[in-house]
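We begin with a single chain expressed as structure tokens, specifically the form predicted alone.
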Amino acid sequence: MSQASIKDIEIDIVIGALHSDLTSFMNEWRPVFSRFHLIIVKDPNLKEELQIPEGFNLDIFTKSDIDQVVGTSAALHFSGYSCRYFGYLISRKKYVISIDDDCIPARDNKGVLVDAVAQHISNLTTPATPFFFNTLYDPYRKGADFVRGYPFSLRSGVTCALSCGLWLNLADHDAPTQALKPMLRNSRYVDAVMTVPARALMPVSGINIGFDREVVGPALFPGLRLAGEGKVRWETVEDIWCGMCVKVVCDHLGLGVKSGLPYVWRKEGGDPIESLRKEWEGVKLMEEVVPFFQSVRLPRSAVTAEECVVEMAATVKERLGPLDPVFARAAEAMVEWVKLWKILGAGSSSTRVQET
């Protein structure tokens, strides 16, 4: 599949949002997004009425339709920055970008204006290379080959499953680096994209992505929530477990994960100090949950996202729930969520367009 067989019409924007007035986000992105159907979801928590320019192709949701379709689950929450979940669950397309309300498009290096979406479907619709390191990056890209040494074997790739955006301005840090350096920015525009190689993990974030979402969208969910989640980047991991969870799956499915292009300029910002209580806890986690993604195994009758999702719960449940409640709340979590795809996240109107 190449990328110019992709229609518009099989890929959804979807916004998870945090702040009323998107007027300066969506009049940023309008050169990009005015081609797409967009999936607003509104923060529950948010009181005030979004502002949204006019001239684009959209759906708003908010915490009534929320409540509405998911209905009373307890294990389930989709305020803060997991609004953004519930776009998944809803959307009917083949592809899904995500992009958060404080980013803003990027310029390369040349200072030409950073198509997200163009560059996502890019690394979607060529494969990904996990089991043998391409060390001239994606092989596919134009200008690039495999290198000497590269099995003829493998060189038709996979899948790719899941694309991984940078941010420029504000990396990906957590609090401590943040609090410790204050200064620190990410002002290198790196031009490259990289397979993530199978069984190593990686620390997803939710800001910039792209997925093939009748492949991997089960795996992708709300589940693992801090009891003092907060409202700032530092003081949420559900997109650290999320993207954990949903590695080892592509790896059990033989899917790829791509990493690197497209950047987007961040622009929120937050007290790291303030924030460094609330992540503590999470910080603490993280030396319990590496360890288990690392060595968890799904057996082989997991044949799809779904399934393996189900099977990765029981195990989270089995050998995390005895360390701490919020993993036995996590499995739990991820038992609804597939429950909930099943029933409302599993359609999909975006069948293969036909060339003209």
Contents of the next structure:
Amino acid sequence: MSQASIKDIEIDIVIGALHSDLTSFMNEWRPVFSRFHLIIVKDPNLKEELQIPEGFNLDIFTKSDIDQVVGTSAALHFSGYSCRYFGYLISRKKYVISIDDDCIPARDNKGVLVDAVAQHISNLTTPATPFFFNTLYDPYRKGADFVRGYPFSLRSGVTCALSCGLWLNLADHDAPTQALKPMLRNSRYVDAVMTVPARALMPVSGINIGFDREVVGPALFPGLRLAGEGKVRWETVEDIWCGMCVKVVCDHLGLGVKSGLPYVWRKEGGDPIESLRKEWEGVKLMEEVVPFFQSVRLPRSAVTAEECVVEMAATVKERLGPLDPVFARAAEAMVEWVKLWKILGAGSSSTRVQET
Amino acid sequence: MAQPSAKPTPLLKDELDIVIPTIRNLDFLEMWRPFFEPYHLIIVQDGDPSKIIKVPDGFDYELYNRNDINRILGPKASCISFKDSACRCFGYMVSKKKYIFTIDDDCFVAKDPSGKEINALEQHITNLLSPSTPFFFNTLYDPYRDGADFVRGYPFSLREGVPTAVSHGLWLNIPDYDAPTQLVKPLERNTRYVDAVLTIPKGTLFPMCGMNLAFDRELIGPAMYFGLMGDGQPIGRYDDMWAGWCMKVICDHLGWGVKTGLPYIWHSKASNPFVNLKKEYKGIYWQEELIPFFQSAILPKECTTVQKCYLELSKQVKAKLGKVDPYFLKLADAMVTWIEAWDELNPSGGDSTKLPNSTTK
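Now that the form predicted alone has been shown, please provide the structure of the form predicted in complex with the partner chain.
In what comes next, the whole complex appears, and the chain from above leads the way.
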């Protein structure tokens, strides 16, 4: 019902272009994307010209645009997979959907093409239920409901701020896993969306996400940058880092995060053994990062996403900074990002959220 | 790293009991015969003890009616419900096996989307024998399943998982709705087969349904008391809910996991929603107090066994829920009686699994 009332004009699709030839990508997504406005951000490190087919309503941003708008920032880097955050910054829409440029639409168990955008929007416009787990998963889906024993006072749910989709074929595994199981492909289409419970942390993959920019925009940023960060997903943790920030922010503000549908089909690529040769920096860092996020507590005075990020940046600097300079840099990036957001993020994101 | 299971699932036929509460008949067992016949059944006959419940030929079983329960437990029999399927927990208490699978007598074999019949028991065993991951949510669900693994960003130090205490299965056809939902949606059927098993994160509560449930009795058995329901009690249809909330608080405290999802069974019978409403009515109100109680329940670190945890919970129930309704004072006492009875019937395994230097994250 709510999906009909969300106009297409409230949605931006942000694509970080890490490959110059986007022809087949855009053509595969044409049935899904053509209704919407697209923001394509070209990875500043990409030398070749972008090739994009006709027939889309889009704006393209390149290195010179980024430099002009952001200036030269020591802390913030919009390169590699992080180029998309520039798109999040300058978007003026309520909802942003972002998909990696090596993914194409998946097909469900009946062979029907999955409209990932429609599913993300459905997730974002129906409530989330983080305070109690519903064993039949999303109670707002057709054919489902709350089960016996689910408290009635919790059945109206809360706003869903983030929708994390999944991947068929090449799932989002790290390099060690991929190297050890080179034949591992995800062929299991799990027909469920569920709310990730409050206080439960998870790895948020940036490959296929949607979010309510008005409410959590400031919490999705290029913060944690690995020294050996590269051009394959398993050489980055930038999305994992800000994903945990977003979850902590959502838990604090009483917002929900959903995981599950939609699936996208992720194409083959990269050599995990090659990636293994680089330092397992990301893997080692996670061991510090997870206990930290599990114990972070934000003050009651932080009632917007910006305020939460600023508080978190201070805590990151104080508690993680001494462990590794990469964290001190992340804290700086978070502070810079919020400053930028306040100037450029259209201010609509300082929506006060009712405390539950 | 999660290892794909190359070996077939062990039968565990000498390590698992199937507990079935019944007041009618056990005809449903015919459909389950190919899957259940190797196992020992514990039938708990509710209602009129003079009625003869016929068990289909070929099954190895023990059957207890109310007279048996009274004889075996004496005055402690007061903690076992009458005229409610909550009486099934008597079966858990008298079992001598490591694992329990419990199923309702209106639950049948379901089919997966390919049309293949689902061996629910085998899936439960798989769930119980593989670790849980309550400390961090894996977005690809159970990482130990064939074809799955942990996703990028999942800390390696958490990839070994923890022991699984409970496996909570689901239902196709008649879903487990409460009375108000049944009244509003009498025709709704669950037709969605969700091909996932997942661990319910630490600190998160859920409504545990007893229709299709398996657990490690040696680990968590004493916490699976299904409360005071039915005849003479102000409430019904909250037995499994109560057990589930107590169980989850204790599992979270002791660092064990609870899984939900597969397997599906086919639930055939929709109970009368008006009858259900009368039974659930008080529960619907009390739930609003119960949930905050369980969400904020803290067990001291001295509680290192399930029994100690459970007795501590009973004290908190008495102290904090007594004011909601005197029923909870009775229930708190019954919780203590249950533990006393459990320990009497299970003397050597009395301290179910002490934890050696456990560090709960």
